[in-house]
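Listed next as structure tokens is one chain, alone, in the form predicted on its own.
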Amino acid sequence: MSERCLVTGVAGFIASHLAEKLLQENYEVVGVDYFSDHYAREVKEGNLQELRGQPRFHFAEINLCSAELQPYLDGVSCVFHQAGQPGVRTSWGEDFHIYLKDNVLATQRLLEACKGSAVRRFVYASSSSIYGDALDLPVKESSPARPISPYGVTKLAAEHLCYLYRTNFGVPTVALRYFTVYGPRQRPDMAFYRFITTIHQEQPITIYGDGEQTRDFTFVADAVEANMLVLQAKALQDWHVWNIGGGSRASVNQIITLLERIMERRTVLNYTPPQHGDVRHTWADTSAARRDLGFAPRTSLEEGLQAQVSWQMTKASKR
């Protein structure tokens, strides 16, 4: 009998890829999502196309903040908690309550439901945003956690919840700190998606800041592989967090130059002031994940961007 996994936020970008990988590896998947309105439901429904109808995939449209969660944990041995409200810039102001609900309360309720269950591993999808503007690069898991956005604060709070439920109740939690994941099915509000769309439409691109800010970019298949390595790792006796980066650090200006070459089009750049909460640089030290899990990103930035461009152009041609 195949092992059963719960994937939250399964209609999202990373989680839908993860669910597909689990099915390919002969796991049974219970996927849950409540289709928040952060972006269009039709986009998320599209993410589920390869999953719906597969005999080992079971979907439920539920809200982690209000649903009775115990039935969805029945027979589940591994939980991949990918659900959450994304976005640094939109986490300020009146919408902060959404981040508290979907990132903190949802995590607490899921952890509470896992107390005393047969779950052997609980993998929480955290974020490089918890580091804020790190002074020492590349950042290690031991680097100070000083988020500079409300989004980062809620992701860090949920990490702390995972730690305390492990310490107090033995829920077998670990956390993966993703660094800027990209690739096919990337959310439409994310930078690469917007850059590709704008270049294709031959429109100017708005750049916040001088474009020299850098990110450690991680291809989605590499992020998925990190989750699979945690799933297949030997028993983890202690609390662990791991940086998951792609080893493809580049500036925004370099990214646009690369996209122009891939797409064989030029664009105009409009530089505007930086946005509140945007960090200047991210760069992951992934030596702990390599040592503990055997994690090694396989997709170069150019290969990953070519894959995302191909996917977006195919999608655009079908409209």
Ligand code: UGA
The other form holds:
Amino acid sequence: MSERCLVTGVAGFIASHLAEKLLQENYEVVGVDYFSDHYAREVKEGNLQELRGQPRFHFAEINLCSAELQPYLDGVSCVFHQAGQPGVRTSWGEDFHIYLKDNVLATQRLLEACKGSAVRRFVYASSSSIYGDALDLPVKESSPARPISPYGVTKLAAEHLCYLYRTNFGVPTVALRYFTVYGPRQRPDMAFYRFITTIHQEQPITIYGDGEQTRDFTFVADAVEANMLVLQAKALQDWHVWNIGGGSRASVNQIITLLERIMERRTVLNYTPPQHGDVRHTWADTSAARRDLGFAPRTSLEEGLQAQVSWQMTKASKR
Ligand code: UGA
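Output the structure of the form predicted in complex with the ligand; the preceding block shows the form predicted on its own.
Let us now look at the entire complex, which starts with that chain.
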């Protein structure tokens, strides 16, 4: 009989790819999502298209903050907790309560439900934003965690919750710190999605700051692979947290030059003030993930961008 996995936030960008991969590898998937309004439900329904109707996929529309969670853990041996309110720059002010709820409270409730269960692995999707403006690059997992956005604070708080449920109650948690993931189905509020759309529509691109900020961009299939490696790893006796970076560090300005080449179009750049909460640079030291899991990102920035452009152009042509 195939192992059963729970994937939270399954209608989202990374989780929908992960669920597809799990099904391909013959796992059974229980997928949950509450269709938060961070972006349109229609887009998330599109993410679920390949999954719906597959016999080993079971979907439930539930909110982790209020639903009785035990029934969704029935027979589940691995939990991939991908759900959360994303977005660094939108986490200020009034909306912070959404981040608290969907990132901190939801994680705590899920961990409570996992206490004493048969779950053998619990993988928490953390974020590079927990590091804030790191002084030494590339960042190691042992680098200081000093987020500079409310979003980063909630991702770090949830990571701590995972740690303390492991140490107090033996919930077998580990965390993956993703670095700016991109590729087909990227969220519409993220940089590449916006840049590709505006270049295609021949509109000016809005750049926050001088565009010299850098990110360690990670192709979605590489992020998914990291989850699969954790799933298949032998004994993980202790708490682990791993940086998952794509090894493709580039500035926003370099990305735009690359996109102009791929899309064979020139664009007008509109430089605007830097955004609060945005870190200047991210760069992952992934040697721990390589050593412990055999993680090695496979997709170059050029290939990955090509894939995202093709996906977005196909989507645009269907409208
Ligand atoms: C991304 C995700 O949105 C977070 O959910 C995730 O946790 C985070 O990565 C992470 O790695 O921890 P971010 O790096 O801000 O956050 O990713 P993008 O939204 O793709 O932005 C990349 C860069 O482009 C940022 O410096 C941003 O300021 C810039 N940008 C974005 C623009 O200049 N213009 C835009 O219209 C959008």
